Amino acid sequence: MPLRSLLFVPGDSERKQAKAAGVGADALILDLEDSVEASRLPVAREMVREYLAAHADEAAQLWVRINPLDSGLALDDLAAVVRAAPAGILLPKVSGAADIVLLDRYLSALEARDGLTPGAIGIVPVATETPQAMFALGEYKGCSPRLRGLTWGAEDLAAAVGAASNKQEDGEYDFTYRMARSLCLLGAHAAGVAAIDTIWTNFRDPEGLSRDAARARRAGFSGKIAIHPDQVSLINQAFTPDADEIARAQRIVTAFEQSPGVGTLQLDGEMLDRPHLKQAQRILANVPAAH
């Protein structure tokens, strides 16, 4: 089941960690990067490790965003949290697939140190935060079996190129950042992993979030990152097929099953071919267990 909602939680806030546990996010991303002051990193690492150990059996996957590999902080982050077996590592400010290969090696060594199942910890890079990374989004296929998805970000990329804003006057992303979103989407599907959309920064704008999440799903993203607990339910709703979608997808799959060897068929006056079948199968694969 793809991750629909991934909620950022500051690594050094016990209050926010406690609140996040019950909001229904498919994954929590315990953050050691932007939301934690450098002076508090030792405390935050210990708090994240303790949270991972205490909540290992909960429904939400527990991920950790570490600091960038070239920051001088990443290895200390990993050494502290891997022993508590997070589901995965969110890696910011990557330059390309070589960073995933390097992180894979670090994780393998630490898994061996801690007696963990080799390869169990996944990796998702934030794959558009540096100018160099924009030219590497087609490189991720086969770089590591740990790769679970790609996500993107517009804020750090804007800062890296000295942009006054990443938005146009009407509030839509400028061309560079729309391109980043598209390349992340294509890079993820080329690598055969999940495409995860970036944050909606205004957590007091639920209508805008709903529109943005629906647009991301239509484009081919399978989930979205949240920065506030109130965003989680809206994201889950946007990325969950409704009853009509499920019913139609099942009819398409059934129609092809009943016509083995046929490349095209008609259903409700519409000609359908193999891409329609593939999309129907993807919809059914994304149906939560409650259905």
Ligand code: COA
Given for the second form:
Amino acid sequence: MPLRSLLFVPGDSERKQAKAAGVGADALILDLEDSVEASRLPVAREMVREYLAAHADEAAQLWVRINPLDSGLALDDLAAVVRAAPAGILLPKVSGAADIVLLDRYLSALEARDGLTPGAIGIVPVATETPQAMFALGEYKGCSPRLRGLTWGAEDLAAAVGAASNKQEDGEYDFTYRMARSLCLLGAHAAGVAAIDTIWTNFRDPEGLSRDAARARRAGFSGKIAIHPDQVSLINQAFTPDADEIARAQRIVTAFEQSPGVGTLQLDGEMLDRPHLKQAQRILANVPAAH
Ligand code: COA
Ligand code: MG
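Structure of the form predicted in complex with coenzyme A (previous: the form predicted alone):
Full complex below, order starting with the chain above.
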């Protein structure tokens, strides 16, 4: 099952960490980067390490966002948290696949230091936060077996190019950021990993979030990042096939099973061929156990 909801939790907030465990996110991203004030980073590293150790048995995967590789902070972040065996590292402000290769090596060294299973820790880059990264979205295939997905962000990219805003007058993302989203989607699928949609910043706008998440899922994203507990169940819902979808997918698969050797057939007056079968099989593969 792909990760549907990934909730950011500031690394130095005891209250938010206490709350995070119970909200039903598929993954938590304990943050050591932008949500932590610089003077709090040493404390945050310890808090994140302790949280990982104390919550290892819970259902949510525990990820950590470290500081960028060129910040001078990333190695200390990794040295502090890897020993508590996070599920993965979210790497911000990457320039391209070479950064994943480098992080893979750091993780291998620290896994050996700490006696952890080699290669167990995953990597997801935030793959659109620098202008350079935008030209590298096609190069992630095969860069590391640790790669689990690609995600994108519009805030840091806007800051990096000196944009006054990343939005148009009507509130939609400007072309550059819609392009970032599309290239992230295509780059993830080209690499055979999950495409994870970016945050919806207005956490008091459930309708806007649900619309945005539904749009992302239709486009081919399999999950989305949350910044507030209230967003988690809406995201989980948006990325879970509903009963109608499951029933239709089942009918498509059955129709092909009942017509062996037939490449194209009709259902309810619509033509179906291999891409429809693939899509139906993908929906059924991701049906949660509760259904
Ligand atoms: N994870 C866990 N718990 C959170 C949370 C989060 N991301 N955001 C809020 N909460 C908790 C609050 O602590 C509060 O619980 P409490 O009453 O027990 O303290 C409850 O949820 C309701 O929060 P609310 O009052 O609505 O919001 P807030 O003003 O406390 O926080 C933000 C608003 C935006 C500062 C907060 O949601 C946040 O820190 N989000 C993550 C930011 C982040 O990580 N950014 C980096 C990536 S872009
Ligand atoms: Mg940022």
